[in-house]
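Take a look at this single chain in structure tokens; it is the form predicted on its own.
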Amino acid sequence: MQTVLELANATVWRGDDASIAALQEVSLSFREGESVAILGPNGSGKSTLLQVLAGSLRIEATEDADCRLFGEEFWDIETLRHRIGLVMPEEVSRFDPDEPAFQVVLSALRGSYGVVPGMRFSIKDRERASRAVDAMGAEELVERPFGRLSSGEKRRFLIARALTHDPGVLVLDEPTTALDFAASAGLQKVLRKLLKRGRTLIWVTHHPGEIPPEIQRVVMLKEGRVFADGPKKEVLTDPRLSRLFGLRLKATWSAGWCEVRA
């Protein structure tokens, strides 16, 4: 399996006047073929780690620090965008509400947020976009204006958009956030199908109960450091969860799901 991300003693600062590093001496590796959940409270460094993974943030240059993406110390952002599909909820606001939903997906092949006049697509381009939409079970919605879709439907099209390049890794930043119960359950069902088909996912969340049974590795982040990393049942324990979130918590298990309550 090819290594997607290798970090060794990596420190990342956010802003010139930052007094505390967003990531502090982090050592981690992710490989194609394994799916991982990254868990932590707000401010734990999850978003910073995603930006390092996407190639948009660099680590502090020190003698013992290293950062490699797909084995390379230096990389091209455009190439990375084809190899890593990154889905973030805030992308919804970047599209014209009147844009047909299919064009939201299709425009990913030109690196744009929506189709603009003069943009041309081949039959193969449209076939690729259609396969991505089909994988998300959203083929009946392709002609609907993006702004008239429900929150869950919009999230499906954003994920389909990321799938158009058939990336080796799909990174989901809190994919079910702000969704109601039905929309969250529907999206979970589709994403579990992707996992069962062998798709490599990195699933970022601050809710342990969102981590599907197919994901067996969990990385906990706290205050910019790796707090725990390992098999899900060994990491999601009452003591670790309580220390991670600063609250006495109890975990119960059912069919591979972990439910956590105070």
The other form holds:
Amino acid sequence: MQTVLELANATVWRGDDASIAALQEVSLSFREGESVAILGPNGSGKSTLLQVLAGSLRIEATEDADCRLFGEEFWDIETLRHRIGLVMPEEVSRFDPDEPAFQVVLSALRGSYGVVPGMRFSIKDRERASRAVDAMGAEELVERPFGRLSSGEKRRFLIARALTHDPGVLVLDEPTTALDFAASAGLQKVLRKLLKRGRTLIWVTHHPGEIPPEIQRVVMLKEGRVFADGPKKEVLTDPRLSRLFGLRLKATWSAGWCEVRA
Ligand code: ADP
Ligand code: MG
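Next, report the structure of the form predicted together with adenosine-5'-diphosphate; the form predicted on its own has already been given.
Below is the whole assembly, all chains and molecules, this chain first.
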């Protein structure tokens, strides 16, 4: 099976003077068809890892380090955008705030951030975008300027955007932040359907309770390093969770779902 991401001894420096080691000697791989939840405290490197996976951040070039996306050491960002659906908070600022929200979704079909003059869409394209919008329950907001939506409404459109072209890999950075109950439930439903269809899901969350039973693997990150990686039941244990977050935590299980409480 093809790998989506292969990292060996990967270090990523961030900050203006590149003094923050956001990832340190990380070795990890995600295979196609596999789904993974990523868990870790604020600043542990989760979003950095996703940006590496999206091809937008580079690892430090050292002799023993390696980073491959879909098996390739060098990739084309346009091709990646078609293969990976991204939901990341920083994406919001990439769109013209006056653009109708529907165009945010539609433009994903051309791998672009918004519709530019000369871009053409077929009826089929519009139907695909509408289906994704419907799945997120945002059909009534399609004409509204994207910049004037609430953060939860914007998030619904970013998720719809990531779903439009039905990519093989979906990468979600805390997707339920700012979503209300109905939107979170809608997202759960869509994602579980995709999981059943064998899509690859890489999902960063602060809420283990959101991880559906279909996701079997959990990766914990702490201070830029892999703290644990393995089957959900083996990773989400009380001592591990407590050490990860520096607080006494207790996990309870029911039908493949895990609830964590302090
Ligand atoms: P997480 O998503 O787990 O909260 P991040 O990957 O965003 O963590 O951040 C990892 C580290 O990199 C943190 O110390 C954070 O402050 C730093 N960092 C993240 N983004 C930037 C940025 N754009 N500029 C400078 N430092 C950053
Ligand atoms: Mg983050």
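Residue numbers count along the first chain shown, from 1. Note that the rigid core is defined as the largest set of C-alphas that superpose within 1.5 Å between two forms. Here the structure is a predicted model, which is why all the values come from computation and not from measurement.
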* Structure fact -> Of the options Gly209, Asp166, Gln24, Arg148, the one placed at the hinge where rigid parts change between the two forms is Asp166
